[in-house]
Each structure stands twice: as C-alpha cells, then as structure tokens.
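Just one chain is shown here, as structure tokens, and it is the form predicted alone.
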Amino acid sequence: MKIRFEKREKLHPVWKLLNPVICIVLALLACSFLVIAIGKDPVAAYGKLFSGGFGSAKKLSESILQAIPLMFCALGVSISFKMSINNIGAEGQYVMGAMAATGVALFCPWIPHALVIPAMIIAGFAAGALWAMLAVIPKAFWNVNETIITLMFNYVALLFVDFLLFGAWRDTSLNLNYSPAYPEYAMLPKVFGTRINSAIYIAIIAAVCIYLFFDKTTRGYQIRVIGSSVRAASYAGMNIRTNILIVMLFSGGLAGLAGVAQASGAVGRLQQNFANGTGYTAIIVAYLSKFNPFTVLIVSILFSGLSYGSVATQLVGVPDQVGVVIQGAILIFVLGGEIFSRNRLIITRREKETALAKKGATK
C-alpha cells in the first residue's frame, strides 16, 4: 500500500469557510478526551470556559481588553510572514515598546501633559521597530536565518527590562519589582464605559491600513511577490534588502504598540514578565487568520476569551491550563486541515500498482 498527497487543482469556496470551523470543532473534541481522562465532565468544563470568557457584557469586555495587545502583535507578525520573514521576536519587541512608553511617562516631565500619550505611542512604536530591525540586519545584508536571532532578542529584551526593574526603575515603596505607577494623564482613556481602552481604535485603523497597503500599493505587491519567490522578485529588480527592513520596521513597531496598550491602557506601570507569552500566541493567531488583518482582530478576541475564561474551569475541577491546551490543539488541527484542503490523499494498493506498472510496460 502506498500513501501520497496529490495537490488539488481547485478548492471550493464553501470548503474554505468550513475547513477552519470543522478543525476547531475537532480540536475541542480531542481536548474533551483529556478532560474525561482526569475524571471531569467536558460539557461542564466547556460551558464554564466559554461563559467565563463571553458569558456577559463585562466578561466580553475583559476578553477584548486582553485581546488588544495580542491584536497588535499578531498584526505585526502577519506583516512579516507575508514576506516569509519569520519574526519570532514579537515578545521582545512588545517589552521594548512598553519600556520606552514607561520612560516617557515617568522620566520626561518636560513634555506637556496633553502630548504625553502621543509621545508614548511614538516611543513605543520606535522602540519595537528598532529592536526588530536590529534582529533582521544579518538577514538583510548576509542572508543569515532570522528565526533564531529574533527569538534570542526576546531574552535580551526581557533581561534588560528586569535589570531596570531590579535597579534604577524600581518603585522602592513596594516589595515587588515594579516601576512606579503612571500618572493619570499618561493612561489611555476608556471607551464604552468599560475597561477597554482607546488602543482598540488604533488596532482597527492599523488593520485597515495593512489591508490597503498590501492590496492597493506597489510596495505591498512587491512584498507579496518576495514572499512567494525571492528568486522571481530579484529577477524582476525588486530591492529585497530594503523591503526586509521596511517589513520589520512595521512588524516590530506594531508589536511595540502592544506594550504601550498594555502598560498605558491596563496595567499602569512596567513589571516583570510583562508580555506573558503574548508575542508567541500572536504567531498562532496570525497563522489561524491566514495573515488577514481583519480576521486577526476576531481570532485575537477568541483566544483571549479562551484564556480569560479558562480561570472559570477551576470551578468544575479542571485546571485553568486547559485554555492553553485548546489554543495549541486548534493550531495543530487547523494546520493539518490546511494540508488536507490543499491536497488530496491518495491510497494505492500494491496489487493495483503492479498491474499499472505491467500495463505501462506492455505499452
């Protein structure tokens, strides 16, 4: 018996819509066996999970609040992935953006209060962009693989922030390694009468701009071509090096805005483990969204709701880590579904292979 994949010539539009839905359902079904294995009811666990994340207006608003930094990071890595640049460094870019915003909020008293938030946004974007571009310079000039470098830059950024929080930036009035609290004028305003902050508007505007950039501009077309075939892009005279730097500028800058949104919109200070894995979760969100900026916004809310609602599963005796397990399972099933949607599984029996070979030899 021989098993092989054969590429499909055409994929029906209905299947494109149903494929991710079916994969998510299968992921939930697979995770239900884990819940059964620990002796708990999966229906009750999933009920608590989804009601905890989306069961009321307040819970939904909290899920959206948690989703805002994830939106920025996922939008950022989606840009780089469109060019086949593996930006695994959104976690570090997020932290550097938060650090730059904290520096403006706490240590720039000469800035007029009305301009502090705009200055924090600019500083956060610039810090994330600079950190990303530094990591990708070896790729742009010497074609060094960027995956490991961007990943290692995460740890450098995290340790640098820890250095500040254990030293010069530590709030001595607390027994924790936190920075001093932001002044009121450095906090992003709330919207809809909830804890959701105005960074949600920036994320939506960023999604629209990304869509228009890739769909309507020459530079966006070049980036898509480079992502499909570097050789073809080089033959067409496209500047690969410049495009790499431009892509990482905006990719890292958006991740830096995630740090600004979290620091100035939710936490109100800089603290250890600030990103809490958001930069890595953003990679999953970007892949599940197929790098579509509008889908990124929706999937970010879904994932944040799973994370926020997983706390409620402890009420039925299920560990809150179930949310992380479900996120990973969804990624695995969706990627697997993509393989089967683009390719047809062909199983050929050995007898049939022999007969076909003989028939071909006779001809």
The other form holds:
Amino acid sequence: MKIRFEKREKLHPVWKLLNPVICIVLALLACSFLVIAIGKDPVAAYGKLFSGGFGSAKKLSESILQAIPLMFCALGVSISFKMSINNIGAEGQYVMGAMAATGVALFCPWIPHALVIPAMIIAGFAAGALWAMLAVIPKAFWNVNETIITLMFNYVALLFVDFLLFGAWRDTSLNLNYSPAYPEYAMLPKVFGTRINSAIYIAIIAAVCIYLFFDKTTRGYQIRVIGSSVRAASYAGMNIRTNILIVMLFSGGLAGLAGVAQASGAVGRLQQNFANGTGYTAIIVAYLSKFNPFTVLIVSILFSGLSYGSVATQLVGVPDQVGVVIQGAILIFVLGGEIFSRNRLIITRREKETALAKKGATK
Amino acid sequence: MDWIVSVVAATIGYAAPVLYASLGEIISERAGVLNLGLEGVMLIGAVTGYITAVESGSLALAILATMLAGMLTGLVYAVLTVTLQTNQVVSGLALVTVGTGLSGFFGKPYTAVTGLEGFKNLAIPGLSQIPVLGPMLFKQNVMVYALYILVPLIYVFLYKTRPGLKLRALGENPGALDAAGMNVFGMRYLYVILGNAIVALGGAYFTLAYIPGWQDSITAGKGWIAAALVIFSSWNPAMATVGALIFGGVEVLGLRLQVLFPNIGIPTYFISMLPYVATVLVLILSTGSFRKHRKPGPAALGAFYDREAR
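Any chance you could show the form predicted together with the partner chain after that form predicted alone?
Shown next: the complete complex, the earlier chain at its head.
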C-alpha cells in the first residue's frame, strides 16, 4: 500500500465548514482517552465542561465576559500574524495594558471622573503598543527574529507587575497580592443587566475596523503583501520597517485593551497572574480563525467557554487543565488537517502498483 | 576563592537543564525541523520523570520514562511537521500548549507530593580532589556528569562522522540527500524523536535533580531560553555549552549578589528578569544584521520537504 498526496484545485464549501467541526470532535475524542487514563468518566467530564461553559444563559454570559480580553488579544495577534510577524508576546502586552489602566484609575486623582475611563483606554492601548513596539525594534532595524524576543518580554512584564503588586501598589489592608479596588467611576458600564461589560462593543468595532483596514486600504494591502513575501514587497518599494512598527502598534495596543477591559470591566483591580495565559490562548484562537476578525470573536467565546467550563470538570475529579489540553489538541488537529484541504489523499494498493511496474517493464 | 568555586559549581547546575534542551534542539534543527515547543516537551519530561520516580522509587526508570515520553512528543511533532507539512512555528506553539496542559493534567495529584530523594551531588573519587577544578566540576549530580559525555559525543558525531555529515546536509539541502537515494523523511523522524528525548531530560532535571517536586509550568520559560541559545550557538553544541554557562552564571550571580549586598535593595523581581533580558541581548548581539559575519542557520530550517517542488 502506498499513500501520497496530490494537489487539489479547490475545496468543496461543505468541507470548508465541516473541517473545523471534525477537528473539534477529533480533539475531544483524543482527550477523552486522557480522562479514561486517569480512571474517570469522559462523558461525565465533558457534560460538566459544556454545561459549565455554555449550559445556561448565566453560564454563557459569563463565558462571553471572560472572552472579551481573549478577543482583544486574538485580534491583536491575528494582525501581526497576517504580516508573518510572530508576535507571541500578547500576554505581556495585556499585562502592561492592565498596569497602565490601573495606574490611571488609582493614582491620577487629578483627572476628572468622567474622563477616567477614556484615559484608561488610551493609557492601556499606549502601554501595550509601546511594549510590543519595543520588542520588535530589533526585528525592524537589525532583522533579528522576533518570535523569541516577544516571548521574553512576557516574563519581564509579568515580573514587573509582580514587583508593583508586592510593593508600591499593594493593598496593605488585604493579605493578598492585589492592588486596591478601582473606584466606581473607573469601572466600565455593563450591558443590559448582564455581567458582560461594554468593552465588547469596542471589540466588535475593532473587528470591523480591522476587516475594513485589510480589505479597503493601501496600508492593509501592503501588510498582506509583506506577509506573503517580504522580498516581493520590498522590491515593490514598500517600507518594511515602518509597516512592522505600525502593525505592532495596533497588535500590542489591542492586547493592551484586553488588560483595560479585564481590569476595568470584570476584576476591578490588578492582581498577580492577571492574564493567566490568555495571551497564549489568543495565538491558537487567531490561527484557528484564519486571522479573520469576525471569526476571532466567535472562536474566542468558544475557547473561553472551554476554559470557564473546565473549572466544573473538577467536580467529577478531572483536573481543570483538561480545557487547555483540548484547546491545544484542536489546534494540532486543525494544523494536521490542513494538508487534506490542500491535497487529495491517494491510496494505491501494492498489487496494482507492482502490476503497473511490470507493465512498464514489458513495454 | 571558595566563593568563586561555589558560584561556578552552582552555575553548572543552573546551566544543565537549558543545555539539555539546547542540545536536543540542535539535533532537530540540524535536521531542518524547527521545534519551538521545547517548553512543552520539557514540561512533559519533567512530570513524567517525577511521577515515575515517585511511583517506582527508581531514578533510572524515571530517566527511561522521561526519554520515552520525549520520544513520543517527537513522534507527534514529526508526523505534523514532516509528513503533514504543517507550519513549524505554530506547531511548536501547539506543542507548548499541549505540553503545559498535559503536564498539569497528569501532575495535579503530585503537586503536594514531596520527599523524593532525587539525584544528589556525588563527588567523583580522585577527580574531585583536584584543587579548584575538582570541587567545581566533579561534585555534581549524575545528570550533569551525563552532559560531560553527551556534549563531546554530539560534537564528534556532528562534525567527525559520516552520519553526522548527513545530518547536517539534511538541514542544508535535503534534496541532495534524496537524490543520493537516502530517506529524507525517515531521517527527519529519527532526529526529531532523538532530539526531543534529550530535550525531555532537561525538563526532568527540574523535578529530579534541581529541587525534587512538581508544580505547574515548573520550567518557567527555560525552553524558550534554550531555543534562543541554539541560535546564539550557531547550531554548535560546544557554543551552546558556553551559552548555557553564561545564562547559568547570570542567574547564580544575580542571586548571590543579592545575598552579599542585601542593602543595595535591588528587588528580586528585577533579578529574576535577568535571564530573559540577557536572552534578548544575546539574540540581538549574535544575530543582528549589523554583524559582518552573521552565521545563517541551516538553509532548509523550518521548511517542509516537498519532493515535487524539488
């Protein structure tokens, strides 16, 4: 038996839709073996997982609330990946955004109350953007690989926030590594009686803007060209350096907004381990969404439901890390499945092959 | 003098896990396969080693299990990148996610388990009596001693043997090997699997030799530092050793200076940042385009091999 791939012209639209569904099912199947391996019931665990994440209106709205920072990070990641800049530093940019927002909310009493939230948004965006741009300066000026550098910046950002939380910004009335709580005027308003905060509107607007930017503007076109071939782009006279910095400005800025949204919309203060891996999940979300901003919004909700629901799996004795494993497994199956949409799988039996070979020999 | 000796000895200990991971990655990248999933592989190695050691009481068995688990991750990674031709950067990130999740999943019942003996420092009779060098080099644990053999072994293999020559060619020009009738896919599988077995040992160093015990994400980014070191080393195991020692030194000196001069008042958080900041600086200094003699990596690194596109 021989297996080979043959290039495929076009993929049937039904398959395009089914593809992600198959990947999710396969990932769930694969992870169910893990649950069996620790002697627990996968059906019960998945039941808890899905009812915990999406089971009721309240659970779903909580998942959407938790999805907001993920949306911002994933939107940010997807624009940088569109230019083939592997910004894996969303985690740090997120934390920097939250830090800047906290600085404005708690330590700038001279800002009129009505302007505090706009100031937090600007500060959060700026902090995330600066942190991201700082990390790609070596890429822009000396062509140093950005992947590892953007990641290293995460650790530095997290440690810096820890430094603040254990020292100057610590709420001394609590025995926890928390900043003091935000005043009421620094909290984002909620959406119609739910716990979802209004940052979700900003996320939707951002998604529309990103779509229009890449589809309708020259700059967006340039970035897409650079993403597919840096050489072609520079030959056509496009300025790579400027575009790298612009992309990271928005990529990091959006991740910074995630920090603002989470701090001022959900938590109400800065805490240790604030981003909690959201910046990394965002990379998976961005990739699964094929960097389409609207898909990012939906996949974010799905993934945040998986994370939020996985807390409930502990009730049946399954560690909550099962959520992360499923997310990673989905990505692996999607990655592995791509070749099947690009190619047709051809399986020829050995006998046929040898028969053909004989035919060739007698010729 | 005693102080210097103890700093150097500690430096070697801190360098060891990063060096294991770098060596494994050098093998895999020399074969043309970029694996940024080191952090995930190390975590899987760390948890496998710890669980096996706790359950069986045998450290030898723990090392064996660690390597097997590493090979398994290598197999999965090779299926993805070699056969299914996936994007190697994103596949590496997927491996980190899965590794972090899986290690946390299986390690959860063991987070509170302590009391494992682990690898203790063993003074080698005779050699450890050498003044200065003896206590620096030969009062380490077995996992460090294994590196004393592994580094020269990989070096000689890469640069002085025929299979080593083929391995280097695999990352430079797989098409030429294919034309010479060699199995490019099979060889890549072999080296990715072998490389990951060594990477996993770097993870087990944390749970078996460093401070026996398990906690989530115990490797704290060392896998990424190792990936950066590979670039710094120009894919050369000897240079990777130098690099790992520099990093170990930065970590140890940071900690020691704080003990020596508690009044300077540099907060621990800034000292903990040092390895990450050093990684960024080293990457810039060793690969920046301002360098005249910039050594490029293996030419075919990160690209899947497509026979039809040859």
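Only the largest set of C-alpha atoms that superpose within 1.5 Å between the two forms is called the rigid core. Values in this document were obtained by computation on a predicted structure and should not be read as measured data. Positions refer to the first chain, counted from 1.
J.: I need the CA movement of V43 between the two forms once the rigid core is aligned, reported in Å.
T.: Looking at the C-alpha of V43 between the two forms, the offset is 2.5 Å.
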